[in-house]
Amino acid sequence: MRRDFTLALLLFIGGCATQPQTPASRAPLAPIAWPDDSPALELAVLNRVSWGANRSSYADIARLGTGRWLDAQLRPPQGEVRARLPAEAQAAIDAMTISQRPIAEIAAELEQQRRAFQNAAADDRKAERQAYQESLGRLGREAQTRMLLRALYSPNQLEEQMTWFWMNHFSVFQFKGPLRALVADYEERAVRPQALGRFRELLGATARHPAMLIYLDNARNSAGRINENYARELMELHTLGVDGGYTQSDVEALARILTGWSLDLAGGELSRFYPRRHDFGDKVLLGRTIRGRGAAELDEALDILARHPSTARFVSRKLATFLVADEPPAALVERMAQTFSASDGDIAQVLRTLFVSPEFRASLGGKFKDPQHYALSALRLVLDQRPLPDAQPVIGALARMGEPLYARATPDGYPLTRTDWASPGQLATRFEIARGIAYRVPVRIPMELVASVGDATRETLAKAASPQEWNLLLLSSPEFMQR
């Protein structure tokens, strides 16, 4: 009996109220046909769609051309034809609690844990809370080092690259309460199933999560007690946008609206309706009369936000943010904007309309790396399929420079663009950083896998001593810093 309803919380998590869509379900995407082939333009695109160029992507890329690998990549194996990682990487994978054990249990547990460390006893109470801790670090530094794993050794790059874009986009603070515990499980079961999908079955997702109901405050969101900051972000983050035309009125409204959703971790239930703690009020949002129902009410309103056309232009400029320029063409954004509206948010539909546009190729080589750009692109290069030794001075890294997993502490999600990562104390820090990887290395890392070098960068190169000398050089160069 325990078993079967752990089952379906499970699966209640992760389809939500409505059941996400396969790939195979929505509309066929049609071929890219990718104007010139050239080595230099092939780098240079693997470079921007994918953490970064190594020996096996490149030869990927080279292989089935610029237009068949994109197409491979909006569209990746799901199921049990998913590709695989190397052994060694899907083996540590594979071995983690979060891998082999389901959420509600972990999270009953640790709630029972929290619990009895708060009535335990003074002189026990040190002990018993230290342990709680240690548990949530744990499962914390596993969701860390899977997600780093996928992103050096998945050969389906893209999703990779949007699972990260939609965490950030729907950002959670990993040390608010127990969300060590549960961020994993948000990132595979809300996140990752739509990262290529539609947007309005990743915001539901979301939405109903444990790790969002705790992260901005709806769990404690009930009738005679609103609490306003998931509506307002709701809105001004994840849909329409700060301008997106929303008024006080509005939040108020969707605030109630999205009374009675929270959770109870002790019982094992991960995402409940509580009908005693729901407005049954009549609430008009965006001008919309949504009756009093009770739960079906959250489902309305998140497809009014997700089909709203200020959300098809918030979304599609963050993507051309993330993917073209810090200050993407506005006609870019209005032809994907288009395309978010008339494919009902499918999200590989408008990164099409993205890759096929001449405002990205013109764009190649030009976005600056923020933090995670920069060590993986790294990493990716030196490592290709070897595997990676320690996860953990990687995790470190990113903290130095400024960007921690799951650790943005406000819910704006860390930014995208040059100015917030290009500052003389980040490059500095980069430099250690790859200090620390170049002199691991015993060969010289290929220079033609990092794009067009200029001629000052040459002759700086060629007076490295070593082969470590010459990697940190590399790894160091104004080149280097750009995708």
The other form holds:
Amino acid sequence: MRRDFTLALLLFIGGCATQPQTPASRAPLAPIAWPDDSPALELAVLNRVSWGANRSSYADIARLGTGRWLDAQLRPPQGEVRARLPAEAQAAIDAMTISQRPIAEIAAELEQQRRAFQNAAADDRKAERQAYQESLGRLGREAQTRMLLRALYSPNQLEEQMTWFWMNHFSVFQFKGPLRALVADYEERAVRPQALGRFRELLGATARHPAMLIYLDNARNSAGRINENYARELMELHTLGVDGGYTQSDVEALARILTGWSLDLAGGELSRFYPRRHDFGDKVLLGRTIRGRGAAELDEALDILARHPSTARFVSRKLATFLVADEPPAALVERMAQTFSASDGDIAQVLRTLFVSPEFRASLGGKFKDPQHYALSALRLVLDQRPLPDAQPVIGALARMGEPLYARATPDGYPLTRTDWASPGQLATRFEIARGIAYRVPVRIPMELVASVGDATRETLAKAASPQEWNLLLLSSPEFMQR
Amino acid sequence: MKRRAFILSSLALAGSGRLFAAPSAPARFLLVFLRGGYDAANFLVPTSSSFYYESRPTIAVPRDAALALDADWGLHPALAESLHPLYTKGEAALVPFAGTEDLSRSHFETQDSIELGQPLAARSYASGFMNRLVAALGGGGAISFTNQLPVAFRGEAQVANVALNTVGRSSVDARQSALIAEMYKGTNLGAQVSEGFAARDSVMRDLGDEMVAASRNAVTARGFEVQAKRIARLMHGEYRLGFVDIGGWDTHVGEGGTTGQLATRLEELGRGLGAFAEAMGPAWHETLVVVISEFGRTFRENGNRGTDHGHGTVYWVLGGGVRGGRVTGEQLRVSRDTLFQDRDYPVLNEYRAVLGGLFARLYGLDAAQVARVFPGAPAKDLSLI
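Output the form predicted together with the partner chain next; the form predicted on its own has already been displayed.
Starting with the chain above, the whole complex follows.
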């Protein structure tokens, strides 16, 4: 740990910049030493760090060894994801409107459509309203499909998991306003580029994105017409945590700092700062005076929040809850928080601290899959590199299990622990989903890629009356519920 | 499955202070949680307060639009055909200035606090108060009509759950269900898996064809009325303790007044509860429904014709045997100087004391039993039942 810490400290001294960091400027990570590799351990790491093991990803980790595979996951090849997907999956993404047209153009066009009918009577201009809703629906489905295809096929599985994690951390609800048209861009430009990058960049990009401005109402927050919604959730859910040491007066100060950040959907900029709506008075945030001077106040406030020790702990704990255990060991969280602070919120550094920890190794196989992990791991196992025939049933299955993409209504994001997903009703539903997948596969799914299948499961599998029933039982087994 | 109904009824019989319910028909209790912090001040309108009208220039419910309940209070007109008739019949009461001591004004923190039902300083996620109530009543008969098991129902006692808007006929047959249950025998999910299959079967039995017809391919949320009727059918049967939550109350922007966003939600909720009362039939007289929310909202409207997170709220208490038709509990005159932190309704009727009082009457629980449900919060009897 000592070496990590020193290295991280050097990095901290070297780079406190708040400029957007491209992946190219990311600091190198010390290679992970993983001396005692074994096939079982590789499979366990793969099941935790990816959306689920299959033959090709298992071949990758077996070829590289766990240490080098983790290094590669932490620093995936730079540039676009596109070169790394199978041709069919990439072709499907390329054909999408969200790939072909700039978001500013899409947003401006939709906004003009909306304005044409917004003041008409409810039953007037039905065709226009319907066309508008259909456009939103199609764009929202494209975003979900793209997310699923990348999660199923990208070799950079940690990047995919972290993109989902941050989308969930900075959660938005696609059914509010025109958000279905914006979630694809929110993910692509605000979240994905920094999924393994800097927390501060995530914070700045999400704060300015129209998806967040709409979702938490900051688009309506202006001087003398304060709306506290985003200010509160920014501290409670995105940075400090509810016990992170802020008060109601901090919420009010931050809300004033945030005044004037609003939308420009029709004008092509998507969002911008409107000085005339800003409260130019001085504010006191977390004991620090922020001089009222306009747009620059936002970055000053986000710097304070991103570098606050409560944020380092809160974010580290959430990462460890996602990748280690429902109740992550306090000592590990503390070490991650130290790395977080020392590296100025370099997410890959924090995850490196997690991966090299004995706590991580001891935890493998012990996380209960949430529905997203469950559905994706089943499909990855079944499909491997073969194309997904239709994303719609998967989108439906996630909704039925209570975890649809971009659709958590409340800003807390989906919960990450077993108690939230293993209730009697949820398990019964999960077996229905298992059957839906199992009966589409005409041959037995091999059980070698399901970690440590025990005797009870083997005995039950032996009673399967058909390959499909075998598949149902395997995908319903207690072992397959764990990652 | 008989165990549930049996244990609950035998326990309820043992009580002495129980006022409802013939010995053969133990009381039923449904908790309705409005998630998001509904704007209680526009639901139960303080019509005699000029300060209310000053504080809400664009969203107030006008005096002549509110349904007068007494000299000080009026009901939102969206409830004219649902809650108002129940209130007039004496089957509904309202408890203003209700809530929790939690001052975080966080939805999630406060919802958890309430559902845990423990002293704030010593919260543990090991159990929620509804789960402890199940245990105090001897176990069994409890169901949550939600996809997730809510914090209120978490704990040692086994509780079923089913999301009524997505459930349909099962494609996993009886033999396969048994095989799956076999794999889980002796694991830490064994009880949940068996309970899941059992609840699935009883829901299908109780709801039958109506369910299957209505739920085919339905994954989106349906109106609460449809759900409420289903809840009534299930609570006629083996389930006596229920929980359901409804979202969509976080009205920061464009809340509306007599009509609009909040009015629509209230109308839907009222219609659902009215349908529930009707569908319970004679059992409505042994049924208690309590509607709660994590907090009220700011007394003054915000800059966007909405309201932000506040503190005190209004609870609804409904049931055929309720001594209703009144606005009850500790109260204050609504004016600027009685606001909490010059911002919100204060809390004068702490939720644990109020609910504890209701449970004591409903099930004849003694002080020690109530203390197991709500440790450290002596019951407050509002004489509602």
